[in-house]
Amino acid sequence: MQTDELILTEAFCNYYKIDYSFIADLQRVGLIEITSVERATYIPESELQKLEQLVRLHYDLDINLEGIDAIAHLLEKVKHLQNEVIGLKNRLKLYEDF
């Protein structure tokens, strides 16, 4: 498996110094995926912009984890309920024209 999209996720903790267990917390309640080679855990790209606004919650204010977990839970519904708003302003548009 290529590494490219993938980022080393002892790096990220060094670099945000935070420590690896919170991390895997992140991934046992299911908030983020962590893929494995060989013995090295990695962070997919796609997973990096959420990861980081996890990470801030909890080290900057000082959120714990079930927090984290309702916060990211509300995050996605009102993100699908913006797409839904946006879709049903287009159908909207669609018939004003007529």
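Values in this document were obtained by computation on a predicted structure and should not be read as measured data. Residue numbers count along the first chain shown, from 1. By rigid core we mean the largest C-alpha set that fits within 1.5 Å across both forms. Compared with the form predicted together with its partner chain:
- The Cα position of K17 differs by less than 2 Å between these two forms after fitting on the rigid core.
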Second form
Amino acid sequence: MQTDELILTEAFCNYYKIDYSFIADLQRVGLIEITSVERATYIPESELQKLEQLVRLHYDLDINLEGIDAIAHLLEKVKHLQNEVIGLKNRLKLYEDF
Amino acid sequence: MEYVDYYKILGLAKDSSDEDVKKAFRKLARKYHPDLNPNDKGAHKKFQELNEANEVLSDPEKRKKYDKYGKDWQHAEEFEKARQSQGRRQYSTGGNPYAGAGGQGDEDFSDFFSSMFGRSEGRRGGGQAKFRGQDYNAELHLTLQDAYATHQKTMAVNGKNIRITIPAGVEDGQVIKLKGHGGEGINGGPNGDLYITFVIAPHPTLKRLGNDLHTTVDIDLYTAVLGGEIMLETLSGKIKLKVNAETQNGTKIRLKGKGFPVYKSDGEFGDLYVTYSIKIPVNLTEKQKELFRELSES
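Okay, that's the form predicted on its own, but what's the structure of the form predicted together with its partner chain?
Shown next: the complete complex, the earlier chain at its head.
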């Protein structure tokens, strides 16, 4: 069974010097998932990389929540298309080699 | 070493205000930020240039020095030395005002920057924006046999040895990300990531299509007509194949589960497709020709 480490949201906010409301907003629009255990909230380790990226978009590039939401969807699409291109290139190479 | 025009990089005039510099940097950073341009080496390079231009033009001291010496920057050091020898020493270390402790590595900046400003100074807490370090890209060349089984490999990236596990079933051109193994963060930002692209060399006899493998096997006419057994070399070892009697040229058979492992799905394999190519005998003796004639008339 795969285990998922949990990171205390407060610790994350302190480390990146960001406001908790930003994390709450991201959760509200469905961009990240937060786990609650008793009274504390935690970020699953699997969400960390994505969350760090969203933090950079907001704090480094001044992109608001709506913009981040749109970018996150477009990045998903880019990733999907890049994988499709790799698969198609490999298929094409197969026929070119024959 | 080429002169780098930081104003041009940010699309600014020389008399632009600090606010203009900030605005121009923000605007272009949004366009070329590595987070917004995954796997785009051109955008990453452009972002690095923007960072460098911003590092200089957003800092009044650095901007002053850059504006003062501009294209004559190569003579700047000599000029500074001459000033120092006249008893107007300004800097305590080597004439380089920006060689601060805890600075970043030079790899994020151009040779021009390093020559003019030395190492980038650490500005943690200085009110400057934090940026994650540069992402590194590396290629790892594998054979099809290498990609067939999960194994570990050590690779050297920027002088550091990194041991990575290569899962069975990786595809040619597939990219994996090793978080935090890229360049050091700027102004206390997080480290960049290392992107490894797998380059899988073609196999002499096996072609891979997704998780399936395809191969063509020559069989002699007699085995094709009468049936028999042949040995086939696969990535998991030799296997014995039964050839049915009266096998036609170009017949394709499927060996279920003898293909390529499915990426990150333990124990799952694609199929192996074998196409028979029947070889007609050559240099027949008179007796053999006679027998074929008899056969054709029977």
